[in-house]
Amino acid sequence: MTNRVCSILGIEKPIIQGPMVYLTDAKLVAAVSNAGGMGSLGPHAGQTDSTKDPIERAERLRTQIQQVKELTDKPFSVNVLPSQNHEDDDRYTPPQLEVIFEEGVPAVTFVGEPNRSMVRMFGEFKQRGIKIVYRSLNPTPENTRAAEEAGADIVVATGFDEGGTLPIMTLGTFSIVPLIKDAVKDIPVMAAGGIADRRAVDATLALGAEGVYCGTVFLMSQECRMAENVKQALLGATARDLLLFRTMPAYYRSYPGDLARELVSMDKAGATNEELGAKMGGFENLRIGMLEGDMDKGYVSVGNGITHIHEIKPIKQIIDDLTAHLNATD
């Protein structure tokens, strides 16, 4: 198959690994890139705690980038997630960008909505030859076209089947992919949300996607630093087991645990999204639930693709299984 995603990113197989916050590190990212896909460092990659110091956070990222470069000579990306609510007072993104530029990172996965900061950053990326993979948390034809006009090289169509922060519109992956595909003019679309086996890859390609952007399937890899007890619990899970509740900005889903059940109860009792978001505890409780393995005090975020994962496999085997039927370099 002719594949523009591979050509643009300089990779062999049209797969990007989702950044996944604390659950990525240099080892996982390099393994994905060495297997032919594109690994992506997420916020707090490789860390066991958080820091509010912008420079320290950026230097921690630098260390992870340098470790990736020691483990692979293949392309990889860094997740850029600028503040959406305080565009003019974003303390963390500028030092992060300086590290990305200084370390010669070849690509970014940019998460956000079109605004003047996005346009400015895209210009800076283009000047340095950095490839831009754009992913909106709430994909629409309008923000897709704006990102393409601003210089995005690839756009990701994320459906409600994903893990993590869910879109406001409850459109499944196989509804959002053709909607976004029809909105772009010239750039390729990748599909995200619930993609964990070969059948899902085939389905997204049939709908017009030229690659897949996956998270949950890589959580269940041998190289992922997620707690082993969480991996073992998820092996027996399906999408029907996951709990759905409102939060900021819209929805979230989690494997059952005390905190997740409390959030569902608060939702049913009429708590506001702000109250639910405060109780949920952001990335800190994700760290507790998924990295430390306390599934009652923290939460466990996975997508609906968990249904199709029945074995903890090495990343190379995961990528080979997903793409064995594709000739992605024609």
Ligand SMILES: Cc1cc2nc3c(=O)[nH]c(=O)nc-3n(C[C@H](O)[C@H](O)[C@H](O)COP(=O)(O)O)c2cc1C
The other form holds:
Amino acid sequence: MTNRVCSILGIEKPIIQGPMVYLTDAKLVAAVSNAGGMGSLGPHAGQTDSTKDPIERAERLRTQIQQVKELTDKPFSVNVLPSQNHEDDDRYTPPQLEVIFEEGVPAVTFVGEPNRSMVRMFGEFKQRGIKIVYRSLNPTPENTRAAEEAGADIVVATGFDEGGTLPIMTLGTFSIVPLIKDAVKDIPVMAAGGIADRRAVDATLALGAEGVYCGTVFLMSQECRMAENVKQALLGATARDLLLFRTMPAYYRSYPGDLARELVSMDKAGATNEELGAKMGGFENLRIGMLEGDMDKGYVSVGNGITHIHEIKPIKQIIDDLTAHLNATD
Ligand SMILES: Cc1cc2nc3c(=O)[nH]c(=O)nc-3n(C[C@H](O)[C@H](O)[C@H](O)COP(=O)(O)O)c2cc1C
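Switch from the form predicted on its own, shown above, to the form predicted together with the ligand and output its structure.
Expanding to the full complex; the earlier chain stays at the top.
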């Protein structure tokens, strides 16, 4: 199938692997791109610890980008996630952008709210021919229109069924995709949240999406560096097993473990979102839960699509299973 998403990004199948911090690395991203989709490196891609040094962080990203380029000649992207609270004092994004420009990265998966620095960055991407896939954590018609106006090439509509940081508005994927589709003037919309089999792909296309943006389905791949014991535990899990709790900025869900159960108890006892966020421990406890496989000390984030994943497959098979049937209809 080829459509506007494919021609904008120069890919064969309208599917993007959403960035997922430590769980992404050059191997995963290149495998997605080689299979005809577009892979995306997340923050701390390929790392086993975090560094607070902005230059070292950017150089670690450079190493991953160079490895992707060794493994594929197909388009790939890098997650740009500027600090929303310190627009004028964001130490990490400028050196990261330098690396993205110097290494000739073809596309970015940009997450943030429209503001002055986003408009400036979009201008710099456009000047260099870098394609912009825009995703708000809290998609609305207003931020969608602003992103399109600022130069986004594609916009992602993410529903509450997703894995990772959940939106403030609890609209499911079924509700958010047509809302965002009706908000854009001229650019394609991709759907995200809970998409893990071809039925979901078909449903989102019927709702007006022109492609899918998936995380969880790629965690459950042979190439993903998520801990083997976590993959095996998740094979037996459904969306009904996942624990939902408030945190910063709004909600999160996790496979059950000591930390996740404690977060649910704190939530029920009336803790503030700030207290819950501090207890949750940011990406570090995600790393401990999902990369190191300690599901009690850390947490394990997946979307509701986990119900429909019954096998750890190679990336190529995952992408073929999600999209191969579309060939017949184009
Ligand atoms: C474990 C995990 C980590 C994530 N980390 C990031 C991230 O670093 N940056 C980002 O923009 N989105 C992140 N996301 C969101 C994904 O890119 C994607 O939008 C989401 O997984 C789609 O929903 P799905 O998991 O139901 O397919 C993460 C999602 C998961 C499950």
